[in-house]
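In the form predicted on its own, a lone chain appears below as structure tokens.
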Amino acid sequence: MRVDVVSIFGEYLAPLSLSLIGKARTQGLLEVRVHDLREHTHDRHRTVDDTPYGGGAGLLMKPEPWGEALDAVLADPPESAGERGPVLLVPSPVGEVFTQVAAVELAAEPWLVFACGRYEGIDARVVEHYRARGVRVREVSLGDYVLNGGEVAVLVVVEAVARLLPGVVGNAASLAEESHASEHDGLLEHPAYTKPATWRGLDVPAVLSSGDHGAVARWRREQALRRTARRRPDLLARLDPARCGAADLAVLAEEGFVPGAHGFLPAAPAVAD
């Protein structure tokens, strides 16, 4: 996979040289190219922003440098992209919330291009222009909050996507057991423990050292269901009741959830006589 990032703060992307992502780059599994937006300005001050039409606080990034920068990146595709071209990702608080499902989708792409906005964002015509040209554009948000720029989002998205590439994570089976994994029904992961068996008066649950693999699996499934119900009940709305056995249904009923048409819903409160 190749990743191109256009930014005015390229040094922000330095952490992508560390840990598993850095190793993936060294091994040729991932190529990251960082491009300076200011290289596509033509004034003495290398200006990339201006005041917004219609008034309002803050500055907006100008379309001209963005058009030149993205045109230059798109003119140099990797061979693996073929006719598909890139996915152009624009971090923005108005974008779709980035999820593990999106990470899986992007991990199947050979080429990702990121446009890192700053200030009040990028002139809306930039996204409009590249969509009209047939570029697959996705505006993405990390959540319901605002950051100073898109570089933080790039770090998050690249790490979430790159670790799904074959060969990046040593034990690929561990990916299926993580929170939000489709193989895990999108549930939060169960609690995990290691040695010693007792630490500061707290014991590892006995079932985990019982040697009974069936009991361990059942305990982990129950804990994942309970943790999800208590911390992220919204995820249960996407849990297919057909994938849940009688034990799962009993656990969720204890936590106050009943199966609906497409997922699980909070049980209606009992009506007093």
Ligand code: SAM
The other form holds:
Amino acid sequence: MRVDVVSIFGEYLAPLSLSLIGKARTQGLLEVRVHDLREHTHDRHRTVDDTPYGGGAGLLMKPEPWGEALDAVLADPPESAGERGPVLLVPSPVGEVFTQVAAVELAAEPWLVFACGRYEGIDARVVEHYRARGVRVREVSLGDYVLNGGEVAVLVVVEAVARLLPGVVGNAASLAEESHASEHDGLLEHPAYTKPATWRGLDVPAVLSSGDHGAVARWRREQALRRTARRRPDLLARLDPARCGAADLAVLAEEGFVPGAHGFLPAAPAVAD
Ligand code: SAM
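What's the form predicted together with the ligand like, now that we've got the form predicted on its own?
Below, the chain from earlier opens the complete complex, with every other chain and molecule after it.
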């Protein structure tokens, strides 16, 4: 996979040389190219921002440097990109919230291009223009809060996507067993323990050392369901009832959830006489 990042703070992307992502780059599984937006300015001050039309606080990123920078990146595709071109990812608090589902979709792409906003963001015509040109643009948000720039979002998205590429994580099976994995029905992971069996008076649940693989699997599934119901009930709305056996239904009923048309819903509270 190739990743191009356009930013005014390229140094911010240095962590992409570390750990598993750095190793993936060394092994040729991932190529990261960082481009300086200011290389596409033509004034003495290398200006990338200006005041917003309509007034208001703050400055916006001008469209011209973005147009030049992105045109230059798009004009140099990796061979693997073929006709489809890249997905252009624009981090923004107004974008779709980035999830594991999106990470899986992006991991199937050969080429991702990121446009990192700063100040109050990028002139809205940049996204409009590249969409109109047929580029697949996705505005992605890390969550409902505001950061200073898109570089942190690039670190997050690249890490979440690159670890799904074949060969990046040593034991691929571990990916399927994690929180939010579709193989795991999008549930949160069960609690996990390692040695020693007792630590500061706290014991590892006995079932985990029983050697009974069926019992371990059932315990983990139950814990995943209970944890998800208690911490992230919104995720149960996407859990397919057809993938739940009688034991799952009983656990969810105990937690106060019943199957609906597409997912699980909180059971209606009992009405007092
Ligand atoms: N004026 C924008 C608004 O209110 O929606 C916020 C701009 S923010 C200060 C500057 C840049 O930080 C954005 O262009 C984007 O690149 C990045 N950013 C801020 N919050 C983000 C979030 N939740 N997810 C992804 N990127 C974010």
